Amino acid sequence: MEKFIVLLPLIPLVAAIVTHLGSSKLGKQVVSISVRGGILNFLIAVVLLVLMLSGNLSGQVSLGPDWGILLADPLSILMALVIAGISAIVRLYSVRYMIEEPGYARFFVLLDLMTASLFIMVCAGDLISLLVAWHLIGVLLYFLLGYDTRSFSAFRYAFWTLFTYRIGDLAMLLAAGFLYHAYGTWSLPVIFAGLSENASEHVYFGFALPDIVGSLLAIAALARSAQFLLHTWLPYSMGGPTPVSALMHAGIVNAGGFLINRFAPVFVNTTDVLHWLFAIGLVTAVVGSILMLTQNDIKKALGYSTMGQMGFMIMECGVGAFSLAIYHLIAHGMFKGTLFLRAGSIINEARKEDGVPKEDLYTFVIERRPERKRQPWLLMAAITLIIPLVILVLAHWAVSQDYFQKQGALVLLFFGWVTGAQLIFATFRMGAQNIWRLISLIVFSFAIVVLGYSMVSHAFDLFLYPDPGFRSQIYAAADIDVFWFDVLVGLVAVITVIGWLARYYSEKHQSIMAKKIGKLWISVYAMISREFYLNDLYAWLARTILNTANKLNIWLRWR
């Protein structure tokens, strides 16, 4: 059974050729070719799912005895679904969307193109078959977002898209070389189980081989997932259609994901590297949240609301919650995805009127009317922190009773505790007017979500990676040292109870310190509607490159 995986990537590219050729013959009809491909897609990645559920799919599918493997695991499998559903809706999106354009099977012959070369990178089996993937993901996607070559922007942009991937490419290609000379073959299976039998074995400039070929796997992930310093390209990329922009939010982006979690037998036998991803995730996650904030234009703001998601699915990656980052990517792209396809009908609705309708809810979040009686800030604090934690423990011990000795789920915690208790903080802040009623619906709302992840989350974990064993080794890959662990959660706790305690102390008690933050927060304001200057930097760097190289020209006599 496991042979009609080879169907995935086989039924788009048929269908592009089909697209291509018969386009001067039907006309714009042509187009229902990729859009039938697609939905077939689809049929045949949940027949394939419920045949891996069942136990009845396994295996591979190869074209030699070391290339051209298509593998048929739990990760490619559910990948392929989300790849399939979410390239299916994009299609029947476009068949209007698009249907003005200039170049319209060209544009679905380039959908079809883009969704097979998805479908190879997520069950490639060997090497060659994964960087040939990833790299053409890279090129399709610069010709999808300069689809409009009258538009110079979209151009732009769409090559400062080409040339960061190319950064995370050379990375790639040298992950493979490293591992190709070290074991002789282009098979993952055969790399993985070299890997698990001494993974010390081969050392390459003082190095071992799982440390170097994982730095370079981290690179490649982080330029493909928009990681900080790398994430430029990803909010500047609007020029391009609506439904490439939510093909590239709901699955292109999330490749970064992906690409660990393949690789996870080289990461389970590193070093410091989860540790790496943990803090460049972590920045990230904070920087693409805070300018999503500020931004006036919504696809820009959708933009940098990916970047931070992005940046949360490294930092899973980081804490050793493998499994989770795929949850996250999953239904991250099928919320973004749809945002992204409605973001259009919202900007032409909101041109002609603001459409908030004026009801209590309104009236109560716009307004903010006071409630008769301030409740005691003390009591307040107590329930901001200790209902959140408290519901994410027993959450948590009901699906995992082990889950509390792993550092890298106590740290998954106790993100969790904070975005609760900021829930609840600002609910307080609101001042409703039945205040108690509010607490209640937000504190139901958030113990039906927390269960709800749990146990969804434990669910991808037993599917992806059925052994108890390797799951514990991704989790201590990730572990530090007991004291500084202990310490840094410690000091980050205490830190933020204290600035909430201030916070709920100042609402009753103002001081000449706030006037004095509202002045510095001016200031900050600045430096973040400026995107912290990174883009001006770039731009001061290639201006300087470029003269740098034109004068170097002019002195040897070049030109």
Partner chain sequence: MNELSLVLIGIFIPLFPLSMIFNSVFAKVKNVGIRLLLLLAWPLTGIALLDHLGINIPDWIVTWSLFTALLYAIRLLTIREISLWTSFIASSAWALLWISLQGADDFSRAYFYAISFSLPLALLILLSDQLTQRFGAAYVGLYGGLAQTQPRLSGVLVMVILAVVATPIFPAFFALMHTIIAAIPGSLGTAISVGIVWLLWSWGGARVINGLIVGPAKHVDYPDITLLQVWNYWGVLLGLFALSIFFVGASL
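Can you swap the form predicted alone for the form predicted in complex with the partner chain?
This part shows the chain on its own.
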């Protein structure tokens, strides 16, 4: 049965070749090969998932003794289904969307090659296949983003993407080199078996192998998932066609989360790598969200929104919630893909009709009529802080009683609590005529989301990591000293509450606040609007290198 997994990359590969060769004879009709291939891929991925769930699929297929391996494991099959689904939709969408563009068939050839590379990446059971697929995705994305060969700017930003990806590729190449050197094989299952037997067996330059490899893989994941300092390409890569943006934001940038999950046996043996991942993810989530809120270009705002989401996904890995990161990347892929693919038609429809539903609920929420009598603030504060906490605790307790023993889980609960409290806090400021109706609606929605999220993520945990011992190991690898953990949680809670109070105070005393922090705020805003001057810094670095190269060539007389 596992041999069917070969079909996943093979179908788009054959479709790409046939589309390329047949484009001169069949004209624009040729793309139907690609579309049908996409649908067939999706059906095969569904069948493989069903077989996996029923326990009838496991093992691997390989070309050589320890290379060219495709794995049939829960992670590869789940990711293959996601890729098959998104790429099939993108191809279907592109049939009409791209029809007026020159190089119509070339676009589908590139899409097919990208899909094949993505399948190989998620199913790779050896370092060579993984490296090749990982690198090819960067190269193919470069050509997809620069699809319009007339546009210099599209290629310039495509190059930014390629170069950032190359930095991650380099880290991954080094990681593969260390693993091969230590275990003398390319096969991932063999390497992981070696790691589980004795992880501290190999030491390089005074560091244990898992720490070195984990750090390098983390860099690869950070570059691919647009984490802070390696993120500048993401918001500028919107010059490519909309289906490419959808594919990129729904699938390709999520690869960082996949990589961390694939190398979970390495990360469970690291000492501090997951903590660093958490910190970088947190910074990225905050910076991405701040930059998103300050953009006046909707596409750049969407780009920074993805950056924030990716930060959160990496954060989840950093607290040991690996399977939750997979669930997050799938959920994010779905909604971001929908946003991109629907954007054009929504703008088009909005030009004809505003599309505002004339329903009771909508008018109740949007057409605000403030309540005459204000509720006691103590009651409202209690509702704000206690209700989300109760919902979160009950939902998580329902799926797993030992959940609260894990630090990572508590961190996520804490974030969930802050988000819920923030949501209810924002609700009060909406000033509805019937505040209790609004709160009950919000609380009900929150409860549904939290319960659904908890149950699905728990199911993912059981599916991806069926061994309870290994699940505990992942969370344990992310743990820190209990004292420092309590201090950090307390500190973040205090900062959050101070933030809320400051916000409340600034709204109440706007004129005083404007005088006090006006100038400072303008400076901060200027820095944010210039995206922390990172692009300028990188551009200056690039110019310096090019000027140096020029000078060297002149001094050495071009020889």
